[in-house]
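One chain comes next, on its own, written out as structure tokens in the form predicted on its own.
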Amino acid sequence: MKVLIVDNVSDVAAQIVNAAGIEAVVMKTPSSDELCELIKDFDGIIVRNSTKMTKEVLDCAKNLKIIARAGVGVDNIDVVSATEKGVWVVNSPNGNTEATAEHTIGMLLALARKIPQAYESVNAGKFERSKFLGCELCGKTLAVIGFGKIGSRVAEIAKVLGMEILVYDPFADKAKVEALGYKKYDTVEELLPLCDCLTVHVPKNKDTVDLIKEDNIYNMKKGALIVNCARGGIINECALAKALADGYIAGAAIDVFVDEPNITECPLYKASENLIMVPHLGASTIEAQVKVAKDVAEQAVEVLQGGKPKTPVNKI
């Protein structure tokens, strides 16, 4: 049996697969055409978010039994087609939690204090202290959309900073949310006019694409700050670019984009001086990459040895 490991997944994945007596083949992110040819020979594949497991690729798979996503989101995997072919899709829902939550708070702090802009100024030989007047997060309201593992951890850290937490998540238990000292709202529309800062932590699907868009972004407080470390497209890029350009939204920190890695094609590219853009770094810590690689490699081994995965995304 053979497992293909792509997208710079941590070396620990190959070590676990090989230790189980299964051959691990490691390579960089293949093109769609390359993957269509390669996948014929493999029983499993471990990916991050760059490799696209499309229906076309899956139609070429003869022996594939498992697609293991070293991370949380599976929007790069055609889960329906995989299920129809009897292929398990698994992810690692816990491995990225701390890394992404800390990254979100770091982005929010950098946004509030204009740290990247101030760095660029000093790096250019200037000392424009008065130009970079920021704001404190203590006492501000933070709207957390999506109260799963990452969203709830972000709220926990933000509360320590002295922020008031507002929550929207139709699947969260109101009593549990309020027991933590937060306020839960039934709709996004109720939440938006109340927050000074907003962060999203929902999966990307038909219900969450353009969750924040031109129709509702202007319902936020004027001067609000926005952070997206979840998935590109949850906050409509054109709407955000417009709201930044006209000064309604004071600033945004964006880690994820609709068309990655083609960043120069993004409507947000150079849209505002008060915009921080970084290249999908939410899970990019040494610790997180080891955790997710270990998690999904162990599940791949389990499935290929006749067992069932620990955290399946689909049902076989």
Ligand code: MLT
Contents of the next structure:
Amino acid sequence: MKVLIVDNVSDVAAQIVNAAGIEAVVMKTPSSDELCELIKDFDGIIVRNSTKMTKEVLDCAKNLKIIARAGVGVDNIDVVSATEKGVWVVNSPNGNTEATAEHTIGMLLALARKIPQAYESVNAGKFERSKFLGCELCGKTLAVIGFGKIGSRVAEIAKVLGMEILVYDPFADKAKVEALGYKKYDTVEELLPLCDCLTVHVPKNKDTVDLIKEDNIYNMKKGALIVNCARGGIINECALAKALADGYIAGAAIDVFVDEPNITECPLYKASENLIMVPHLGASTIEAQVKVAKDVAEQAVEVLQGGKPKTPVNKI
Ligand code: MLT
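Could I see the form predicted in complex with this ligand next, after the form predicted on its own?
Expanding to the full complex; the earlier chain stays at the top.
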């Protein structure tokens, strides 16, 4: 049996697969055409999110039994087609929680204190102290949209910084949210006018694409800060570019994009000096990459040895 490992998943995955007597083949991210050809020979595949497991790719698979996503989001996998073909889809629901939460707070602090812009200025040989007047997060309101593992950890850290936490998540228990000292809102329309800063932590699906549209952005306080370390398109990119360009939104820190990795095609590209963009780094810590690789490689081995996965996304 053979497992294909792509997208720079940690070496730990190959070690676990090989140790179980299953051959691990490690490759760079393949194109869709390459993957259609390659997948025929494999019983399992371990991916991050650069490799797209589409219906076309799944139609080419002959022996595939498991798609293991080294991370949380499965928006790069056609889970319906996989299920129809009897292929397990598994993920690592916890492995990168801390990494992404810390990254979100880092982005928010960098935004509030204009750290990347100041770094660029110093790098250009300047010493412009008065140009980079920032703002404090302590005492400000933070809207957390999506109160799952990552959203709730972000809220916990932000609370320690002295922020007031406002939550929107139709699936979160109001009593539990309020017991933590936060306020829960039933609609984004109620929440947005109250927030100084906004961060989103929802998966990308048909209900969350464009969750924050132009009218929602202009419904926020003028001068608010926006962070997206979840998925590109949850906050509409064109609308955000417009609100940054006309100064309604004071700054945004964006980790994720609709069309990754084609960043120069993104409506946000160079949209404003007050925009920080980084290349989808939320889960990119040494610790998180080891955790997610271990989580999913163990499940791949389990399934290929005839067992059931620990954290499946579908039912076979
Ligand atoms: C996730 O959904 O877990 C992240 O996007 C992980 C990744 O960067 O692969």
